[in-house]
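Presented as structure tokens, the chain that follows is alone, the form predicted alone.
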Amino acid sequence: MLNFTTNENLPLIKAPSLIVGGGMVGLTLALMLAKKGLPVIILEAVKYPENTESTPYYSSFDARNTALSRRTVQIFTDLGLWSVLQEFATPILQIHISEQGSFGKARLDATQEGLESFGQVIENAWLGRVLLSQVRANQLITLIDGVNVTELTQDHEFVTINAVKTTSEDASDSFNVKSPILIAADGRDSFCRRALGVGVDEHDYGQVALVTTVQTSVLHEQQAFERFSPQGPLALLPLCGENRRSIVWTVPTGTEQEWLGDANDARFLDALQVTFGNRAGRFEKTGKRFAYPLSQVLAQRQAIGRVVLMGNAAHTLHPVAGQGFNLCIRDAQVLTNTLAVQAEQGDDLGDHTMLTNYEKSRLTDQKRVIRFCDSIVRGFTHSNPLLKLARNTGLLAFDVFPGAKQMVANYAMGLKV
């Protein structure tokens, strides 16, 4: 364990409940307290816009597009955000799943499952937007940007942090926040996990997941598609604008730079249309490609004495099923309750036993999200004939077999877990 000690002659703050974290679900979860009337604040190391009314875009949300299931939906719906978030938000009313070059194919269709959707896409820096101007206007939310925490201590009564801006390496700058309880949301290469000495179990996929929006000469109609090609999976997501898709291509790492940068659109136009086909209609143009290393990280534990980890602190999952973001906010939406329950009876919200009945409360539908994912690129990636075969069967099947569809939308859109 790393051994960190904090300066006890510097400014002291006092926090009721602590999040490390200030990206989408740190500032999520920290809407989640303030509606059960819990005080947090919360200390993110990216320098925030101080207009967020006028500023769409933020440097910690990404080019990046979200696929909310309707439990996630419904999550934001209850804290009041949805009718803001839908402005930009479009649904998915039907799946389409496809392996290039193969006959397998399956469909879902939302109207036959008897569902308004299965889900919402919605771009990153509006979701971001929303969620920050949000929290700076709840009066039970303490938001302070612009720092890092450098040095993290517990003891059986508090965790305490040292913290100092970003901006500056004067030591009068830096100030200890000290709190019953930590809750660690900055990320996959979380300094707080680090710092406790809890180790992560990693794969790199030898992936990389190439990031844009283009347009097409088809209307989306609200369809979504996932693809699997011999270079990896690609997801085409519906956005608002009737022929507005978003693509999420998984190629393998060093293939990526061929893609990057604006000489290249035609390019990447002409490798799209070849790998997807024609039901999409014509790629007809690509915003700027972005570039995400693909790997997974599971940390060994989640709750660690007075601290807790949360979002991909605590797992990152590869995007090829859209899981990784909803699953967060459920683990957010039951330590919320947990910790309601706790205020209520006047007890600690530090408690390690509590903590840790949380962590064992996730373990089942965190570990049946994971292995879904890990299975999907796995099995897809795989360039066995007889594994080919066995998977378009498998995906022929499931188009027919009855309540096979019913089953895997449910675990979809997070109402079964």
Ligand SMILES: Cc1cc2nc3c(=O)[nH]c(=O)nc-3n(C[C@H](O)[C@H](O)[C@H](O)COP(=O)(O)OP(=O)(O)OC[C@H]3O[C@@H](n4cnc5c(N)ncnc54)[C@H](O)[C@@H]3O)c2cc1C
Contents of the next structure:
Amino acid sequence: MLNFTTNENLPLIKAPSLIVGGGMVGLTLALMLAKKGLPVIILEAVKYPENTESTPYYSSFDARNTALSRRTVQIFTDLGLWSVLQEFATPILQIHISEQGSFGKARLDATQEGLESFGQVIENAWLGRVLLSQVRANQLITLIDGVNVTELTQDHEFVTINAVKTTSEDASDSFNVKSPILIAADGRDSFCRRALGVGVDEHDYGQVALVTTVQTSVLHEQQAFERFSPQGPLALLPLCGENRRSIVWTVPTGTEQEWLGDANDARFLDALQVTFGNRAGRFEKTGKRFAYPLSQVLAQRQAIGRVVLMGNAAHTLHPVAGQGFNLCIRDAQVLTNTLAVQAEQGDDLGDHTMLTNYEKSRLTDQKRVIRFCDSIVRGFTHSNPLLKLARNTGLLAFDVFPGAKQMVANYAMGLKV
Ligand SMILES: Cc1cc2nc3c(=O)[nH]c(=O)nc-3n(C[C@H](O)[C@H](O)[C@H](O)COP(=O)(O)OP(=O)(O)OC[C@H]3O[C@@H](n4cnc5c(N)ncnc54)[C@H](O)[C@@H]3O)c2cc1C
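For comparison with the form predicted alone, please write out the form predicted in complex with the named molecule.
The complete assembly is shown below, putting the previous chain first.
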């Protein structure tokens, strides 16, 4: 599949299609393209281990857990991956929403909504191991990891990038890749987006997400909780093992240092108990905490010549409702179908009009999800007493009116079908 020539003394690889960024989105997209018979090269900065049996944490595949919507689970099923992924996935059967110090609360029950589950929680590290081994085994995918893309140019026929080996001391240890299309899935601070001069609309929430795994005295029984506290929203998701739960706790930037580090385990567990109450019993043990600064980043354009932005490079959301990855995967599915039709017709995979049409077709879904996440964060972090009353009555009304429940069931925690 690879065709090496040289250009300006550097080795040149000609790629039928190219993804920059082999994180959760880049690897999934490559598998989707391959499933449609489209060969692809992925360039990834992290040097992944050869043996994925005991993969420690890597950028995208870190200590986090991801709530997968039913549609995302269906996509992984269609890719033939779900039977393996589900070994470390936990279904969500109930969702409880409440606010600390308020009487309003709401409950969603999958059985009452006529669903098998609201979705599944999976450990990113496991998702990474499975995606990586599938990508490596796929004849149509070439993963070149441990390389940093540092230059990007394009003309009417090709996009050309320069990639430098991150493992080499020698700065000249680099090569070029030329492709009719480049899909930039290189994360929130996307090099490709910056190289193309694409601006972003950015909102810094002044918050960080503290992420960890805890053990509780009460079994989780596949229940997920979203608790709004004065510091910020706190999400508890059920994990494999009957009393293991994932925590995503949003706190104001600057306060996270209080909770990081092994010495602060006991204080963290106490604070969690006070904020969450006793619904999960006692918080008995905590894992290491990791902190993620939170901002909303939206690229002002997603199709630029022969380049299309994907994943966090296109939009990065607040994780409050667990929507980010699910939205990225819906984008990836639409792009894959578009490119498959283009290939079938023998047309140019990097055709700008086609990529612009793809972008337009995704904007409604993207804007709706972005508004939804943003309004939850803003609506629940305001301490105005009138707003608090509105939230209380809102949550009560929500518990009473089935229509309202169904609407939130569709969106909450990334579970929109
Ligand atoms: C705390 C938290 C909890 C979340 N929970 C959920 C959830 O429950 N459900 C949900 O749907 N979403 C969730 N999300 C969102 C989800 O994690 C993101 O949408 C997803 O990780 C985006 O993946 P990505 O591959 O686009 O970006 P990234 O994970 O950032 O991957 C980008 C990749 O590109 C590589 N790269 C970067 N620059 C270069 C370069 N120059 N050259 C080569 N490679 C490069 C990086 O090494 C990396 O591997 C959560 C996010 C956070 C912060």
